[in-house]
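Just the one chain here, laid out as structure tokens, in the form predicted alone.
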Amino acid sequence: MKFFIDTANLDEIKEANDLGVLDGVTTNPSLMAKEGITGEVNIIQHYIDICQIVDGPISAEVIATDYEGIVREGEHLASLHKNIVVKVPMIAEGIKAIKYFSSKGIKTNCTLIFSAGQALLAAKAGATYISPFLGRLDDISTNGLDLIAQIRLIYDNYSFETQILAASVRHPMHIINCAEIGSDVATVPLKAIKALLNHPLTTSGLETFLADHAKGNS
């Protein structure tokens, strides 16, 4: 399973690539707005100074929710860099759009992705990724780790080459638990990755192995 990390820290996103795991990175709005990046000039830049430090797939999204202003903005972000996958949400005129820029060659993520049935068109419309947002199912009380098992399923029924990207992740345990189930991506915050590294047995064993070999050095 492929990590991303999702933020538009640069600082995480370093600390990330650093551990030598993270393969790829999202962002959005939001997040954009969380450290503070608005108006379109710096937006682009960032964009740019993150394919600085990742080589791997950026999720770039779009704003605009008509077919026109999608294709002209996933384009124009498609000529950043090589490594630029355009987001695009999962609207009518998104399903459109993605299958343009299927045609021309330009990767997509279909963004907000709540059901099998949307799953399903973005994959038919030929989107690279798409982002079932499990964490905020679970906010509803809906399974979302149950929606990523379904849409595994359809998409190996008919041998689709879209990738599910899991996205939304709160914890750890949603990371071991899609891997179970076999989505190709998960998209997780800085915390959630280092939780991984920690055990309390290998805390107190590492504690154990350096205090005998203090005592065999002494």
Given for the second form:
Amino acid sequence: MKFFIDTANLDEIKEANDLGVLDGVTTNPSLMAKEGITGEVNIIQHYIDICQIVDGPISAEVIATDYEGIVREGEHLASLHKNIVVKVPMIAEGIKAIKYFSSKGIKTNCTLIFSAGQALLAAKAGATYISPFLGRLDDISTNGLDLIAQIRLIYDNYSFETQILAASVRHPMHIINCAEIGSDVATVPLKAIKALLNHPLTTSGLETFLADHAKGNS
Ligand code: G3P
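How about the form predicted in complex with SN-glycerol-3-phosphate, since we already have the form predicted alone?
Starting with the chain above, the whole complex follows.
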């Protein structure tokens, strides 16, 4: 399973990249705003900065919601760097735009997926990735992981090449469960990636090894 980091924070992106296990980055307008990145010029520069840190797919989201606007914005974003993936919302105009981008060889990530039907439509339009939001389904007492499993089954039934990019991943068990189900990608906050490192038996075991080594060498 590929690991993307879900943030627009350059320090966090660098830290995850330095760990050596990062495959890509996802952003969205809320994550950009959280970092205080506003205005078209700054937003565009920020995407370029991210592309210079990570050599992998970088999702950049369009703001337009009409077909012509999505196509115009998406083509501009795609022209910034070969690794840009145009992130398009799951709306009718977005599906039409994904079909167009797919015919032009522009990679897309269909975002705000909350049902298997939406995932099926996005795959038929030729989306490169779809982003089902696990945590936000969990927030409304619906099992987000069940949706990932349902989409996995449907995509496998028809050999769709669209990749499942589990999003709104909140904690390490989401990551493990996504890997068990066979999600192609999980995009996660740095905190959740780092949480995978920890186990109390690793910590205590290492302490013992180092203490025993010190005793033997004193
Ligand atoms: O990848 C989508 C993500 O940024 C949304 O996460 O935690 O706001 O639901 P969250």
